[in-house]
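To begin, one chain is listed below as structure tokens, in the form predicted on its own.
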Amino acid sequence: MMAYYLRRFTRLLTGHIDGPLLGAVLLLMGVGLTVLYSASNAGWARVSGQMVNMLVALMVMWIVANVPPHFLMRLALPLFILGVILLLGVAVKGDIVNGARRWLNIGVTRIQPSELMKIAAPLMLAWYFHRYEGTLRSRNFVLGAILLLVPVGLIARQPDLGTAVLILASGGYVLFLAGLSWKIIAGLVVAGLAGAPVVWSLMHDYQRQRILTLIDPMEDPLGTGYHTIQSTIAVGSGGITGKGWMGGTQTHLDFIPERTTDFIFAVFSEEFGLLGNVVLMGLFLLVILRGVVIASNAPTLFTRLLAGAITLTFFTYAFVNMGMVSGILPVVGVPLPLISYGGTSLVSLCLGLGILMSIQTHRKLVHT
């Protein structure tokens, strides 16, 4: 009898968990804790805090993995509407922190509604295109683009250009996977390039300065160019094999800014070198490839679009952060997924990974 209940309990815990995906996630989290310990100068409080964040994120991932995709589909529209309402609330009465209006005080705590949109936007678009699967026309893609641009515009206005770009990318992946014509994509690219001067004029001074700093960080080496210069020095000084764990001079002499959050990849590169970076990218690739497999095996258009968008968004997170730290992309507030310190981004990432697990483990229950 005891063995029977033990089997049922084990099945309850692991029945909707995708083993390969969970394994890659846990390995990346282990790497994150290891490099965070060094980046925080052996600060156990920082590491223990991140452990708590990881436990919460893993719990969220497990809960979402047990939610059937058809129930997630029902949540798409109300979740999107709630997110837009909260973003409007931020625009009207949001708290200003460091010159940006991104937080909303709801009495017991402050929330950042833009984080909700990282999931709500692709979820909404996947639901919309699934609903019109048999009758997709150009007008559907136009309306889908409008649905996407509403939250993106509200977030860019805060201003939070990094998050706005990530949500634009996640929604854009849904449009692409739903069958958006290459001719339209090429036209949008041309239109974007043509409208670059207008976009430039609408950008805030600090945003324009980030792009100018990318071109020539030495123009202001102790100001706007400092982050890029110090991070690229750390990445390059790691060489092939790195300086060893806890042995990074740029890190422990406090040259690398934000080294536990956005620039933690610079710490990792300095201490583990090119070989360590190859291993790290291999772990990221495992998550991405597993996501691609889940998307390709998904039984419905909704689940295919959602799984594909989540996977490509995860890739975008990693690519943008590594590009930013390596000096090939402007500095934006994008953490390295599952590695950087922080609870909000970690929970939102694991929520997306939980959706991937739900799609994979519930697919046999869907009649095709």
Contents of the next structure:
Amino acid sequence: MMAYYLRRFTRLLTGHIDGPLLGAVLLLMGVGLTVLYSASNAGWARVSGQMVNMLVALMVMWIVANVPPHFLMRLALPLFILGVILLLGVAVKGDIVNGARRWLNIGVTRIQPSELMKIAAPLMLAWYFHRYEGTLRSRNFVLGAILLLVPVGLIARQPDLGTAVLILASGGYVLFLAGLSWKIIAGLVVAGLAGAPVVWSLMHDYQRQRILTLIDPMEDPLGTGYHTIQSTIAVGSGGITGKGWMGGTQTHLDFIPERTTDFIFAVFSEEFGLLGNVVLMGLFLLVILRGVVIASNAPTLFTRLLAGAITLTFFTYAFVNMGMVSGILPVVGVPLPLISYGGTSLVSLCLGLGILMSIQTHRKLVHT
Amino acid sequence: MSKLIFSKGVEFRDSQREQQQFKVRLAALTVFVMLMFAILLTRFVYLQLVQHNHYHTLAEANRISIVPATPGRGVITDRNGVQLAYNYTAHTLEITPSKAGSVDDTIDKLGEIVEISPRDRRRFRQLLEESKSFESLPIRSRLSDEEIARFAAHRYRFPGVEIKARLFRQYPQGELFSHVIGYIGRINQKEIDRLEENSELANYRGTDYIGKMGLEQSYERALHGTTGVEQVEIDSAGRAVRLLSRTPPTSGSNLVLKLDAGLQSLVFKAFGNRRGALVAMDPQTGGVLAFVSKPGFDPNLFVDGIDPQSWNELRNSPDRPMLNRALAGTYPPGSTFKPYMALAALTYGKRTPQQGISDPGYFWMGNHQFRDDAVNGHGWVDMYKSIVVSCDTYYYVLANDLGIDAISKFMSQLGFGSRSGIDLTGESAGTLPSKEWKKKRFNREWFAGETVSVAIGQGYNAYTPLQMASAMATLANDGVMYRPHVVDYIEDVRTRNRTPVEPQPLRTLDWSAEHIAVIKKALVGVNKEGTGASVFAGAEYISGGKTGTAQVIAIKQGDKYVESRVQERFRDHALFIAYAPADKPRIAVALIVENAGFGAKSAAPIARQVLDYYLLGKEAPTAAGETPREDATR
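Would you generate the structure of this protein in the form predicted together with its partner chain, following the form predicted on its own above?
Now the complete complex, all chains and molecules, led by this one.
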């Protein structure tokens, strides 16, 4: 009897958890805490704070993993609409922090609706294409693109180019996986290249500066180029084996800005070197490949698209962040998934990973 | 029903196809992911493997700051240990223009917190023009503790502004020693170039100041010391985190001078508001006991950069305070030249001491009349009397017999017309006239009449007071000549090792002892019964001396020089040379009081004070610059 309840309880606890995915996530989180400890100069406050964030995020992941995908499908439209409304709210009366209007005060607390959109946008598109499954025509893609561009445009206006690009990418992955014709993709690439000057003219000065900085960081070494220069030095000086944990001079002498958040990879790379980078990329690849497997095994179009988009968004985070720290991408506010300090991104990432688990573990239920 | 099945079949097939298409797309994206990660990996390999050394160097350069450890500059003291130049630590407020944004705004805002005078602003402007924008330049020095605290509270408002502790040079005696000690000032580009040429620039890392004048300049190498190096680990804000290694600096050596601060001060006061110069030397060593050029200036003005207004005042003053008269001012020696002329005559066998002339008060050469000051002449004049009463006619005749070649040969041995080699920079060589000199200077032949002027210390003659003092000292020391020097010895701060500057005589002139005795007897006669007698009456020692008056403008034939009619600046210069005690001279003096008229009246009393002080330790009983009541006779 006892054994039965124990089994029931264990099943309740682990029944919808995907083992490989959880393993990779826990390893990444362990790496994250280790680096964070060094990045915050042995500051336990940050590390313990991040531990709480991780616990919350893991709980969210567990809860979401237990939510069946068809229930998520029902949430897609309301969540998306809510997100757009909140974004409009931000545009009208959001709080300005660091020159950008990103936060909305909802009385109890301040929230960043763009975070919600990171999940809501691919969810909505996956639902939309699933709804028109079998009868998909070009106009569906056009409408999908428009649906995507509404929140992307609102977020880009805040301005938060990094998040806008990420959401555009996550929606773009859905469109691509749903079968957007190659001709249109080719056309978009051409249009994108042709439209670059237009985008350039629409960009804010600081955004243009970031791109110029990427081309020649030494042009303004103490200004916009400073982040890139110092993080590149950190990475390069790490060498093959790194300077050792807690041994990074760039880190501990304060040369790396934002070293617990967006630039934490510079700390990691300085202290653990090329070998560390390979291991870290391997862990990210583990998550991504598991996601690809889940997506390819997913039973419905909705779950396939959603799983694919979540997986590739996760990849995009990691790639953009590491690319920015190593100086091949412009500086945008994208954290390194599961490593950077910060609760919001951790929770939204784990929410996505929870969805992956849910999709993986609810397959049979759908089939039978 | 069948339609439904059919449609379901289509849907099924569509769904199959869709799933297939999805898998292809997913595979494409997986390839894309791999490709992107490969790019990242390539980048990491490039940074961490290929370029590792480069970035390692950059990281080390970030982290390690080489901070020069500036040595303390040597202290300068007089022979009795009175400090003439020392260092003190003070806090300065400094602006690094390249980091400060608008310099004017910054200074305006700083002015609300600490007092910044218009002089500070002008000085800073000047510095700004002369310096590079990344140098830290002082806007205020000598901050009080309260000002430091007030700035610290507002520090965040002032990027590029810092408080620094710096060593400052202080000249406690002010203008008293200005022309001897000189001053230090901020290193300029010319000096940087010179240092680089001598490969000394590395030693000046961290040094902002360099000797610009006087001993501070001529002993720069000894005073500066050797710069040390500290390797400091710094954080991104440039704050030192810890010391990695340190090579300590070696402090500059101290200079101990022959100068006597008490004597210097006495002379300075004795000159009063007169312009002029005095050099007193120890004939037995060449050590300079007093070295005065009036007026002086306050060397402290230059230490942290002089403001343009003060500089212009100094430069444009008609009194020319920046001119080192003792070293670079050249004056006709007037009658102080006569003892040397007489000695030359004895040496070259042109006169015996007893040989004499009957002085009618004038001397005709061709159709030119050379006059004596005594209108009716001095009567029978032998060599002794010619010096004691300063008879011009005697020397007019002698000049003719000696000729310019002999005169210039003899005088050049005494050091006239060439630099003495004193340990100060900027010395002037003066002018010792000769046929060659005139040919070179004016491309003209020498006239016999010109020799006559030269013989009484007029004409083309022009010597520095230093040369006059050196000649006096050489005669007093019976022809044994020392190089004049201000510094007695250089003292190593750590080992206390003393390096004497000038222990050996320069040369000994081949004069006969008899001849020297004749001249010395006459010089003693001057102070006993001649032109210096009234000034030296009652002296507790026996001294030798000679008065002199040097014309500033030529008096036309038949005119008489009347002092009151001549503009102050064109009046005659008063000169006096002296030594004492007569039997074993310990001090030799030469001085000139510009535009003061008759030498016995204005110059001799100062020499008396100097001798009294040095030989007897007496301060002058009369107030500064006061002249004796009774008129001296020549």
